[in-house]
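In structure tokens, the next block holds one chain alone, the form predicted alone.
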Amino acid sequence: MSLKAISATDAASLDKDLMEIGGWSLDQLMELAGLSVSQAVWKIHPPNAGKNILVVCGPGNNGGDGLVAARHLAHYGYTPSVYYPKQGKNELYQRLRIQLETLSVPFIDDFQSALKTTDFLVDAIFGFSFGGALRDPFGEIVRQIESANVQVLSVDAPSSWDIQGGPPKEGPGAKFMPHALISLSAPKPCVAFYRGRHFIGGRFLTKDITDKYGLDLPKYQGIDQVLEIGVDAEGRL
């Protein structure tokens, strides 16, 4: 199964429509995104494969998705920890942090040591709005993730990748190919460069929204919020 990709501009417009027309709040969209990420982790790396999950969060909405995912993972019985080097200033992110602190989920400072001991990593640094070169400290963070011997799930796009053009030609991220990728709402064009396990998450879109943006409604199974789909660089994408 392959799905139509959506550009970064249309992805931003879709989110705006959901909030201004569809009645959704940013909190709700982030909660659903983080829930989808957590379910993808469960399918890829169940707790019996190792409970230590390192969630690396950026300063924007992608990082917020990671914070929500960490909370759900704690409830599932994992032992998540969060690396959040540049925290979002929005009050929403502060509340998400408090929710994790009340669950005793640690926010770590020594990323290098945590990377050596984790069983699995969630890359929630940058999403569809990323563009340009990586700024400190994220270049070094991506470089370390890229060379680590740990499976990675990237949220919406592998961090450092151009949303349209894929991985950078050189520097941090040039050889970054995470084990798994979860596309939220719809795949982004960079998925055409991706080789690995690919999931879709976004079981809340309505037919009018998908029709407006020419998207497909995947056939999610049971109560799952995610669905594993193929990557077809020659097809619909």
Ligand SMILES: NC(=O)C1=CN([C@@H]2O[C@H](COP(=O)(O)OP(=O)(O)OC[C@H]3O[C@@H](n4cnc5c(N)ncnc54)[C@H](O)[C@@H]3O)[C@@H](O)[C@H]2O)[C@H](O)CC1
Given for the second form:
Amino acid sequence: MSLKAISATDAASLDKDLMEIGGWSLDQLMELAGLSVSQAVWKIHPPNAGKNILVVCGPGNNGGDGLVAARHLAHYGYTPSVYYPKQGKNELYQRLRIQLETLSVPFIDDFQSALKTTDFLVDAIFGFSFGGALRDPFGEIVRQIESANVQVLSVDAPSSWDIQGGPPKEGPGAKFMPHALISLSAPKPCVAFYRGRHFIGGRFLTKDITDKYGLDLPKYQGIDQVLEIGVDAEGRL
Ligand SMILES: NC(=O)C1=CN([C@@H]2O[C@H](COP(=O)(O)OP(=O)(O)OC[C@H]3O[C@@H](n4cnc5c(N)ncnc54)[C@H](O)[C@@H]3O)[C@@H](O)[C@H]2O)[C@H](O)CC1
Ligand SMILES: [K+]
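Taking the form predicted alone as the starting point, write out the structure of the form predicted in complex with this ligand.
Following is the full complex, with the preceding chain placed first.
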């Protein structure tokens, strides 16, 4: 199955359209994005493969998707924990955090130790608004993830990758190739550099909006919020 990619600028504009024209709130979009991330985790790493899931969340909405996913994973019977080194100011993130704390999902400080004991990692650090060189503390965090012996699912883009141009040429992230990637709404151009399992999620697009941005409407099956799509040997979708 092939799906067209969307640039970072169009992805931001598409979200704006959904909220300003389509009647959506950010909470709703993030809830469906995070729900699809949790379903992708289930498909890749079902609970009988190990229940300890470490969700690493960044300061923006990509991190918000991770917080939502962690909540769903707790309800599915996993034992998620969250590493959230730089919480964003938006009150939405504070509410998502409270929801996790009331479920007794731990927010951990010792990332290095958590990496050694986790069964699976969700990279919800940066999505389509990432740009430039990694600023502290994220350079070291990405370096630890890429050298850890654990399967990773990246949310929307492998964190540290340029959304257009793919992995950095050197430094943290240069060797980062997650086991799986879930693109939200539509793949981002950096997927051309990606080799691994590839999912699409964010089941809320309408034909009007896919036509406006020249995208394909994924053919989700039944009640699934996530669909696995392929990437060929040359990185084409
Ligand atoms: N339509 C959908 O599918 C939806 C997707 N969602 C998710 O939202 C992100 C995009 O969120 P946004 O808040 O715009 O940005 P990010 O989370 O990618 O990052 C912003 C955050 O990162 C900081 N930052 C940027 N570059 C750097 C750097 N080089 N070093 C350190 N820090 C950096 C920046 O300052 C901000 O704090 C999308 O990918 C989806 O995952 C939504 O949930 C809604 C619907
Ligand atoms: K990410």
